[in-house]
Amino acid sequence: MNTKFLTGVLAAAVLSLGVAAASAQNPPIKLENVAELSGPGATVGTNWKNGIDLAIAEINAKGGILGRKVEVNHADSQSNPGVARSLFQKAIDANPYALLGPGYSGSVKVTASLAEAAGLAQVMGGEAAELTMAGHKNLVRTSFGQQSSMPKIAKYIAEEVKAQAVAVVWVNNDFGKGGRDMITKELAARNVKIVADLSTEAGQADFAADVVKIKNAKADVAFIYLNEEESARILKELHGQNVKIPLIGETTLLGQKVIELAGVAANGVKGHVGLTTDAPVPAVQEFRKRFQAKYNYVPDHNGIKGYLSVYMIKAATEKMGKVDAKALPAALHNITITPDKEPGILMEVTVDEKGDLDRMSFLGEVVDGKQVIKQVLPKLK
């Protein structure tokens, strides 16, 4: 009996050593995400986080990346750039394979240098033009930068809407300033006059005075470039003051969260949409179903961005054929990822040497409480 007992113990020990050896050979790929999980950017960060988690669950269910499971740690920046920077340093100290986030451009701006100094890839959601123009070699976008989206919007306003006078309403942060600078530049190039240039604050609750200024400016169009909650509030105020001019914006203004919060006030809003779950693309529609089944709500563009961030890392890693954190930033640049090779990428995307993206995008309108895609815009190249 003792012999059988000892034999069992030895067998268990050998099995345990074998499992430990296998784990040592294939340790999990660790990602660190810093996002706006509370504060004014909670909608952005929560969608981003949930998209990441969905992608990781799918990838792990299919065997991981190069046979290794993926793990992620989420940290809450509280929508504060200072907190984001501190958490980013802690994330780097954890020795991850790559860094994810933040979503707010101001937070990306103060964390990008940390990622670059550490030699780690930072796949983020910020859209301010200056982020990639600053020359950070490790920074990669998950959506269009303003230098890509604003020319499309300006062309639409000038050539299709045929506006001659525009009121620009923007949020006074890095995201808003970048958008304001790019849209005014592009409108000026098309001889469209800015008749009102209105700066607002993040978290602002009352837009009555701003709407009065828009009316007094006698604009043909109001271009609105605010965060989600503020976008819904100004739409309600514009509706309440019976403003009838076209309301045009970028992805955020037509987002699912804005439509839900603004209600009937969102109807008629138009704009350029870089990412949307309403895109007439079967893979995007399937993603929407999976996301909604898991989280019980329809994701906005931030949910798609978070999802794509992990699949971009997967595609670049598999192209390298190895898990190499220091080589990953270069692998994520000058790459084209196609759905036939990586279905999780949803739509073909090209990342250039700066980390900027090129892929199809859309012109949309909110009709009866739903975003409707009116036109598909192809890749530029």
The other form holds:
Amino acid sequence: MNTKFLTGVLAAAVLSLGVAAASAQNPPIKLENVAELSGPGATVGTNWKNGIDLAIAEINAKGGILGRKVEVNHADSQSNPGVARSLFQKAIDANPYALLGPGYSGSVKVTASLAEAAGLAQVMGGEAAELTMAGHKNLVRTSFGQQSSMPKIAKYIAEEVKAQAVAVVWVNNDFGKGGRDMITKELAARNVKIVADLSTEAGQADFAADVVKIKNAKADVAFIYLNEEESARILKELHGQNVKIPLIGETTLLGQKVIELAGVAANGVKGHVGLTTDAPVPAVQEFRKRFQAKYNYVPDHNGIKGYLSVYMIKAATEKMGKVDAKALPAALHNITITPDKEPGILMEVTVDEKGDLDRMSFLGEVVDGKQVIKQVLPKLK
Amino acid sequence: MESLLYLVLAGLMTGAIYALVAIGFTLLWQTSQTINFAQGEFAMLPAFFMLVALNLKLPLWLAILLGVGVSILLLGLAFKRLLVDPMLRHGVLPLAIATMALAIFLKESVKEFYSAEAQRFPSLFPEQKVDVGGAMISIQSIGVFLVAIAAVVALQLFLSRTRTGRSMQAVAQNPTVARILGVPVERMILLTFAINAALVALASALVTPIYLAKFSNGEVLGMAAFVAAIVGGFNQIRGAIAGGFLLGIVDNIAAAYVSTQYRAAIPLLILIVVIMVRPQGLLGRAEERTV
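With the form predicted on its own in hand, show me what the form predicted in complex with its partner chain looks like.
All chains and molecules follow, beginning with the one already shown.
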């Protein structure tokens, strides 16, 4: 009895040691995410986080990255750049493989130098043009920067809508200022006059005065560049004041959350969409179904961005053939990831030496409460 | 001209909401010396009670009624019994700080247990617009204004024409004498808290379709209503009403004709001027206290 018992204990001990040794050889790949899980950017951060979680669940179900499981820790920046920076430092101290987020450009701006100093890759959701122009070698986008998207919108406004006078409404943060500067430059290059330049505040609830200014400006088009919740509020006010001119924007004006919040007021809105779950791409449609099944709502572009961030890390790591945190930033630049080799990337994407993206994009319109893609704009290169 | 008219009408609508919330400040101050810094959150929370009811597929009118009922229980009676009564005996300042803590607790609770994201909230009124003197005004704005005004008028009638209302006024003016005259002071104070909860719940149902339901809505509403109450006169209901309308109109006109960036500073500027020139507020009554 005693011999059997001892044998059993020994066998269990050997097995445990074996498992421990195996997991020491293959420890999980740790990612740290800092995102806007509350505050004005909660829509952005929540979608981003859920996209990350979905991608990690899928990757782990298929054996992980190079045989190693992936783990993520989420931290809430409260949409505050100061909080984002302290949480980012904490995330770096946890010695992760890569850093994810934030989504707000202002928060990316204050965290990029920390990632660079730590030599870690930062895959983020910010769209302000200056982020990658500042020369941070470790920064990688998951969506177009404004330097890529604004020329397309300006071209659309000037050549297809044939507008000559535009009212530009922007949110007074890094994202909004960057967009305003880029669209101003691009419209001027096409001889389109800006007749109203309206700054609004993040979290603003009442847009009555701003809409009155748009009406008084006698613009042919209103270009609206606000975050999602403010986009919904201004659309409701524009609808309330019976504004009939074309309302054009970027992804943040046509996103699913904006449509849900603005209701009928979103109908007729047009714009350039870098990422959308309404894209006529089967892989994107499949992603949408999986996301909706897991979270019970339709993700916006931030959900796709979060999802892609993990798959970009996976593709770059597998290309390196090793899990090397210090080598990952370089592996994430000058890379083209195709869906045939990495289905999770959904659409072929090229990341250049600055961390900017080239990918197909879309011109969309909200029709009867749904985003309808009217035109597919191919990858530039 | 239509623009100015529109801004004034939109300001009246916003001002009516501010007034509803501001009245609560004055009611609680007059009857129990309570400054409720969670008043903004009190106007945010009922929308979420209503959203829960709507998620249970209840019709909007019933969801609003339930929201008002739950608000009276939690933000009126429970607030009075569980926070105000134990804290007030330690003085006005500890209570004010406790209400600040309550404001944070309510915000974080909504974030944790409902969502940090903005939620759509159905309107009581149709989306159509009507022409008012050349300005296209939505029926929703007119409806919000009329309902808020009706609530204020009903409150005034209740306070001035009913025995209970007059008893409440007596408690507000001099609780000691009121008690000697047989007025049930404690019950009157409790009723004041219940009325405040009903008013903020109504404000919540009216404003949330426009502002969207979000945990942070109370910050804007609370600050605006507090400023409105001080500007109008913290110890007079009519002062809170006047302050609410003044702020609503000035905010809109300042944003349109002065500066969008500094719109939030204009009400504070008015507040400073009023405090310096007429500390009791535009319609307030000067009070003297023994210290």
